[in-house]
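This document opens with one chain alone, in structure tokens, the form predicted on its own.
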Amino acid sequence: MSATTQAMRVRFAPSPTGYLHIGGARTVLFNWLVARQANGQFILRIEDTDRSRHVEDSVQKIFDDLRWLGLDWDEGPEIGGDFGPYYQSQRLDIYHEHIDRLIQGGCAYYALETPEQLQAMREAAEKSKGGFRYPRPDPIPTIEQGEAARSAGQPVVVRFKMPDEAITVVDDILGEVTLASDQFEDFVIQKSDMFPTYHLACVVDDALMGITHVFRGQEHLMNTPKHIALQKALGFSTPRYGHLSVIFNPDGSKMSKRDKEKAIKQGVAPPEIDVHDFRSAGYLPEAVLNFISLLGWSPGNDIERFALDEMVALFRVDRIGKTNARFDRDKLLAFNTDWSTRVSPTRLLVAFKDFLNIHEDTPAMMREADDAILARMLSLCEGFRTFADVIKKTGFLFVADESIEFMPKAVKKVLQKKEGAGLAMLMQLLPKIESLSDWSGEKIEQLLSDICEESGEKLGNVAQPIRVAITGSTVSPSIHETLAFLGRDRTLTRIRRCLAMHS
């Protein structure tokens, strides 16, 4: 049956080196998005045959950066299905299989060169200014030489013979693209540890799993001409593809994990670069969704916000753009901002109690409080960008009353500024806001607005000198709301010891 009629069978298959890339969860979600819209099969399958690069725990990394996203799968880890193990390194035998095939039909050879004669020629090339290109041995080394040679402990690797012709790839996105044979030379399929490599592996997995369409990011558009060679050579039939623009930060460099080491270097906070990076940092894996999706794709009509079953309905591959994207956090920002207050308070509560579980920085006693106080929270914060800025306006309440710490900046410009003009307003309000009894929002509201009209102080003169003795800071949510939150007994006590400090 051809991959134009049988139900349609889509895979994500990463390579367990960390914690997902933004750019790979794109990938995903248009995976996934077809898949449901077709009423298809989504599969994981976990590409680890590189040794070198695999880090252990990397898989349920990636398990749990896809279940944050709310993005599912039908077969793979964890899941089962007819055609596993999902495992690349579960399957070697399969592979074993089909690369002895290739080579007992000539269409692959073992290769006996040494690192150091590669190296030697690649040398060679980069002095007489060429590129390096693989040179085909004459002869060809035999079976009989290659297994020799691999018995004898030499680091034989087995070579696909790339076919002396043009190839087209038949993109669903790009349309028809052709590759010289003079591009091509004759690549690794199986690595002298006896692993194969990405290109055989992938091409053996697609066809054995019935994968009908591969939807993956435009650096491989070069490879899939090896594939489609070695589908051929198989006798494998081949999948409809579409090559994913590259995403790229707003100077134009391409957006890489390699930003936070750079970053890093350069002594400033590292950029959100994998999915993790932005669950930790507080963004709604809702707002994350809506705002990869429009990255090299647009449902058309200036239509922007839409939830994951919305996006379903609306998605097409004929919709999604050739020309590469630009992450723009502040879009994302503002993508966040909105979806902080289109999901309902209990969905809300949910991902906050998330982040505050996996957020380095979230004080012990806030992961400690009951879903009553994080919902007050999250409520007085209506309109926060991310769940950090959340910590940032309330963390204050979580702190001990003598562990208040001060900032020098807010103690200089709110309490000591004018000839100490809040420090004086502090000494005024003081007797006021002991002998209010009736300690609720409204209430405080009231005292301080009766205050302003008393004194004609505006109310910021009155609100900040308090603000600055009860959080250390200029920023917290509206002061009355903070006062009732903090409570009486503690307003009191920061007010007095604030006082006592600075007076």
The other form holds:
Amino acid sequence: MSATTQAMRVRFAPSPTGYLHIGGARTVLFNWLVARQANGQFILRIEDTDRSRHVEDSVQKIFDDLRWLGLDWDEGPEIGGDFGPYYQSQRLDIYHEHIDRLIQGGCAYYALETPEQLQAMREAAEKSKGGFRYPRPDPIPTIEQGEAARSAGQPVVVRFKMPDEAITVVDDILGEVTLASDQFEDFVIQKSDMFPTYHLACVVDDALMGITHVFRGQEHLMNTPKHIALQKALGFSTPRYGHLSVIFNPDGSKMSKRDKEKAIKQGVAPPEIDVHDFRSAGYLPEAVLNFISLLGWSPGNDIERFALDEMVALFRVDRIGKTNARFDRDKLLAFNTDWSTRVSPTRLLVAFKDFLNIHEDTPAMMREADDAILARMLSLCEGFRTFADVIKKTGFLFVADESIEFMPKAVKKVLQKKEGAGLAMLMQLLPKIESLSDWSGEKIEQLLSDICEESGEKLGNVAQPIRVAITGSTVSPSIHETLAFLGRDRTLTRIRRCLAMHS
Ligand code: GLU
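Next, give the form predicted together with glutamic acid, keeping in mind that what was shown is the form predicted on its own.
Expanding to the full complex; the earlier chain stays at the top.
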């Protein structure tokens, strides 16, 4: 490995505005992969200088999401490192020093317009010719004027003098992207509350933390020329950039947090958008990681299934695509089903327990069940889509026998139709079940098949009445495994109760 790849330092720099968005997770993953592949360092930096957007607890939530995904960081919060602190809110002095350097060097200036004046300028520009671009004042306020205005309590900001020249972003994914100078204005680097803006803090930190490569979403592409100009003015070198494609819903709309609000307004179940949504919906992190790795990247040769360590070996930046990625939920579900049989039973159990832990609304009996029972639930539902499905499919096993509610449709169709053939079948089954000496899946299966043979009935006509009696509905996992799980006594109790209620 060459010296340059060994020194590779990448970062993920989330703003703590809520749970980690699935697009953000892809950004972390790609950065993490290139770092691991090059034996480099992966740094986590919290960009928390925008107090107005700060969401309580979200830093902790981001850590939780990253840990759930299994993406660890080499430097950052809770770990430390030689380039800390890793919270921008703890680096304000560093930013002030750099802002000051830019002001003193004539690369930045105090701007004195009030928000109302700016609004009026914006409106006037829109009325005349459209798009507003902040016009550099002529003359620009002097340092003394700026400081005096600030001392007098006026809302003073600091703006960076954007050079009047086209800037080319050399992008490892998109190639060279040149943006004309008229696309940019003198942008704010320090707000009136004295906090730095994202641009300034990001550029200073990338430089001081020795970041060599920046992979981030394409929504930042228009920021990069600003960052390059700032780097030049501060005498910093420019890291390599790569902007990741946008993630779209299958209907062509951009996948965003707002999709959830939209769905709630329409009265439909909100789609999973944040990493936590997928965890809470019962996906395995292995499946989520595998799936998001393919949003804009593929190793080629039709290879589609890989675990994180295999991804490290396969990942190539030059195979990251430019075109937008499509978030196909059916494909993700299929990945999850597949991963539920790929991971070891022990791993599956750990993941299932995590799911139960974060869902306090699951039946207490289920949450308190021992490992053997949980493992049986999983094997009972083999081929399941998500853990939520496992709960749905096995929930009836964990409620009191007296609380089974019978669906009228199921009762009518399975028990009462054909002059109560289903109820008659249950009556016939009772003594046989009572006298079955060995209560195992195998023996129950044998019993049911013997009954079919004797009576000339199809298995459905034998199994469905039992299903209704023990679940209240017409769906359950395999009937003999289900009965074995439920136990003889509870099976009998439920059948008797069903007969008493519907005969
Ligand atoms: N805090 C920025 C964000 O969350 C980071 C962007 C970047 O990677 O530079 O979008």
